[in-house]
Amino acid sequence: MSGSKCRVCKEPAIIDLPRHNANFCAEHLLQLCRRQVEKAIKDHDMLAPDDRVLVAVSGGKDSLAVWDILVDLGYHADGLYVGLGIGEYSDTSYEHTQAFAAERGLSLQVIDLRAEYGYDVPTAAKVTRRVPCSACGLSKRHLFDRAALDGGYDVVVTGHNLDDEAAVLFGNTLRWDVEYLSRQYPVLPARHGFPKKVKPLMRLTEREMAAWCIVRGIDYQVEECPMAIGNKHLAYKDALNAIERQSPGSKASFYLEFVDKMAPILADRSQAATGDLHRCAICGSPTTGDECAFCRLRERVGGHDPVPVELVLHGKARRAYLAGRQGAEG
């Protein structure tokens, strides 16, 4: 960035954003991020000024950044962290989350899967013989929904950014998965006993969120989750990043044009929106069966002894994880 000037004020720039064909100083980068979040909120009716907001926080840059931005914009936003039991990764993630909340005097709720429900993500993956992200996503969705409803919150906020949403869209489009495509919208309204869920970072990239955290002095979990190594989602991100390097702005156009033009057409194709739901016999959550997927998972894996992370990983993922641990210990 040596010699580059901010497009707005002509002061030295700290970041170049090719998709905007511009460079920005710290002040005007923050201004850009705030504007993009405000536009997402306004365009998609995500939040009202007096909403009680529950932010799903993981200790990573995106969830801490969106929490920081919403508080900065004047929203009443509390955080919820779910301890997934993924070894040192989870320990470090919690430390970053707790420190962020404490330094800013924000309210943080904590749920520990192992302590409160008798299992963790590595154990669930080993017992079910399914990819770890399956049990992880299922558990987090259920617990965030339950906490929001029980706590009287109006909306759940997640830190999914433009890169995340474009990668998911890419994967769903490759398979022409209409059910998933029909649900890929930045706002899921409250219905059938589920709380409203929104994604205010839909117009901002991972790089922009990392820069926000650096400028704002937010210390976050830098490492990727070891259980996500080899996940197709990361491969889709790499493919889109390669396209973006050749044609800046392609990623934003791909996702945002889908939201504007195709998502409304597919909205009524979702079985989740039209299906017949009733209450889970165990926890009372909405479900299409007698028991919800979370309670079925808990019944199947609860009570098993904890499984170390490295015993769940295979091949390249396991080698990378063990190498990382050896490096940390060295």
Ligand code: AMP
The other form holds:
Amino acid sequence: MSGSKCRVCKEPAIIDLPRHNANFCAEHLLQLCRRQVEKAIKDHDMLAPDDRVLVAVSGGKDSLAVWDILVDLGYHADGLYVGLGIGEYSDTSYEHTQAFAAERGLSLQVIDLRAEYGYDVPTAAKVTRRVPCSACGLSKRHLFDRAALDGGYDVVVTGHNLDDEAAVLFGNTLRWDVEYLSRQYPVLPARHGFPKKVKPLMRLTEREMAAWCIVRGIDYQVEECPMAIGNKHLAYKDALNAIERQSPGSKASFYLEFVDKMAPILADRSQAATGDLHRCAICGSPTTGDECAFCRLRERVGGHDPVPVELVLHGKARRAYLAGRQGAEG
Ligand code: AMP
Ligand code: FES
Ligand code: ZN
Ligand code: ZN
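Target state, the form predicted together with adenosine monophosphate (AMP); input state, the form predicted on its own:
Below is the entire complex, every chain and molecule, led by the chain shown above.
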């Protein structure tokens, strides 16, 4: 970065953004991030000024940054953290989230899976013999929805960024999964008893969000989830990054042009795909069966003794996890 100047003010730059073909100083990087979030909100009708917003925060850079940006833009935004019980990873994630909220006097709701529902993600993975992310994703979605409805929030915000969305799109496209493609959109309106859900970071990259956090002095969980190491999602991100290096801007156009041009074409299919919904016999959430997927999971995996993280990891993920633990202890 030595010698390069900010595109806006010509002061020394702190970051180069090849897809904008420009460099930025700290102040104008923040301005760019705010503007991209404002544009996403406006283009897709994500938030109204008086909305009560619930931000799902994991303690990672993206969700802390989106919470910070929304508060900065004047939204009334509270946080929700879900304790997934993934060993030290969850402990540190919680500490970062809690510290962020406390330092800014923001309201944070905490739900602990084991304390409140009798299981955690590693145990669910072991008992169901499925990849951890499946019980994890299912539990998070359910708890975000519940918390939003019970708390009277208008909308749930997640920190999914451009890299996340482009990687999911890449996977869906490789399989031509029309069903998933038709539902991949940065806004899900409130419907059938589910709250509205939005992704205001859809126009911003991981690198930009890391820079936002550094400039704003936000300490975040830098580790990836140990259960995700080696999964396809990360491989798709690497593949897109390789293309991006050759041809800056292609990641953004891949995803943003999909949203503009393809999503409207696929929209009819997603409406047609919604089946008959009624209330879960146990928790009252909308579901197509008698009991919702969350309640079925909970009945199946609740009450088992906690399974340590390393017991559900295999191959590369397990080696990486054990090496990391050794590094941390030695
Ligand atoms: P991930 O599925 O881990 O990529 O996370 C996507 C988004 O889900 C994050 O940006 C957060 O908004 C939200 N999220 C992930 N993990 C948690 C958690 N433990 N508690 C609350 N929100 C979370
Ligand atoms: Fe869900 Fe890793 S955060 S399995
Ligand atoms: Zn500048
Ligand atoms: Zn239920």
